[in-house]
Amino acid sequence: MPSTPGTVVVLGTGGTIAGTAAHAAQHTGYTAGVLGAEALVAALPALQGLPLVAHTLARLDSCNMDGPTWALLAEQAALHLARPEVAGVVVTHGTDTLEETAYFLHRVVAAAKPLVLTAAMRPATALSPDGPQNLFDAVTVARSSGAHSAHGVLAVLGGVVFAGAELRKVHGYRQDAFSAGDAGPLALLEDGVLRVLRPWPNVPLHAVAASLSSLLATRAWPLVDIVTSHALADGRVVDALVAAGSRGLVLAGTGNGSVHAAVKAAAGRAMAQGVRVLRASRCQLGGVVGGAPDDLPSAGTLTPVQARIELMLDLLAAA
């Protein structure tokens, strides 16, 4: 392993950024995760000559992201960030579950240096792929120094830097597919120059972070599911999930976290059996604000997928 000061470590997990298609005009129906991190770095002339090290951890379509890959990614990211010669770590990832991985890493990795996730909406073989620019921008943020020196878990896409804890995917096809909701971007990349808009995120680690590797080496991830509330809903899904072994449930409620009466009743039965329940909003913006005394426990500003990760970590810590 080279020990050049200012080294950036690129960890590849697959995704569209590493995907290939049968022809250059094809933006859907491609195969994700074909190319390794080493190939992505080697194909980008602007990165040549920089102190970079690339490792491929997985070649997943991120819709299939799994617990072992999450655990390995967190372990490797923390290991490299602790090396004094490493300026930062970049993770190439698929867009489908990018917001989930970003939140998970935010909660379990002490990123006193930049831990930057990036991705692409078009495969590497596209006529105008977005991956190369996103990867270059991510490395730029990872190498930032001086007054603009970044830290924390970040995501860089389309010239915008987002906090990992605030990231959400808001479009299924367009290149500008990501947002930070009400919080907005942290910084912008303008012609290779980082313009910081607000302070870099703090690192409020979950209590389970200190023993995450040993916990996951000895036990399975706890089963936590998301149930969407909607018109004409009933409690069958909640009852079935509890019967199947769910230890936690996130209810993605309508509007400000409102939950259909039948689902709420089923959630009450689940809680009586020791199942943890959180109430989130299925809306992209706003989260859950306030509530009545008899409401189910609130996830606050967390999205349903973020609330699910938080419940999983809580259950791991309590085990």
Ligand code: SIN
Contents of the next structure:
Amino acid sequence: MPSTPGTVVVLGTGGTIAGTAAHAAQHTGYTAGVLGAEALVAALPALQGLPLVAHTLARLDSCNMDGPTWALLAEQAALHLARPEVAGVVVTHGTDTLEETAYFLHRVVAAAKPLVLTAAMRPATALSPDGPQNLFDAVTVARSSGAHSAHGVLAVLGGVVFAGAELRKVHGYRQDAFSAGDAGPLALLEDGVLRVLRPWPNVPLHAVAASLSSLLATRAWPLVDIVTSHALADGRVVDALVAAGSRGLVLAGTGNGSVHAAVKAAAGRAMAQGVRVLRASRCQLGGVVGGAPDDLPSAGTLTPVQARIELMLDLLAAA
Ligand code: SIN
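Please move on to the form predicted together with succinic acid, as the form predicted alone is already shown.
Now the full complex is given, and it begins with the chain already shown.
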């Protein structure tokens, strides 16, 4: 391993940023995760000459993200961040589950340095791909030092730096597909210069490191599922999931986390059997505010996919 101070480690996991299409005009129907991290870095002249190493951990379409890859990524990110010569780590990833991986890493990696996720909405073969600029910007954040020195799990897309814990994918096709909801961006990248808008996220480093140790010790992922509440809903899905072994359920409720009475009754039966339940909102922005005393437990500001990760980690810690 090189020991140049200020080294950035790029860990590739796949995604559209590493995807190739048959035609340059094609933005859909391409194959994600074809190129390794080494190729993405080598293709970017602006990165040449920088102390940078790339490793390909996976070549996934991120809709297929799996437990072993998450565990490997968290382990490798933590190992590299702990090396004194490493300034920061960049993760190239698909956009589809980027918010889940960002939240997961935020919860398990004690990132006292920048751990920066990036991705692209257009494949590497596109006429105007967004991946190269996003990768360059992510490396810039990972190398940031001095007054602007970043830390924590971050995501960089379209010249915007988001807190990993606040990231949401809000569009399926457009290049500006991400938001931090009510919280807004942490920083902007303008001509390669970082303009910080608000403080970098504070991370309880010891608690977070303990979560990673327990995860890596067991590598067992408790079964936690998401059930959407909607018009004409009934309790069949909840009952079936409990019968199939779910140990946790997130109810993606309507509006401010309201849940159809039939689903609520089934969730009550599940809780009586020891299944953990959290009530989130299926709305694209906002979370669950307040609640009546007899409501199902609230996920607060967490999105359904974030609440699912919380339940998984809770169950893991209790195992
Ligand atoms: C993926 O999530 O791996 C494919 C879609 C994308 O990266 O935009």
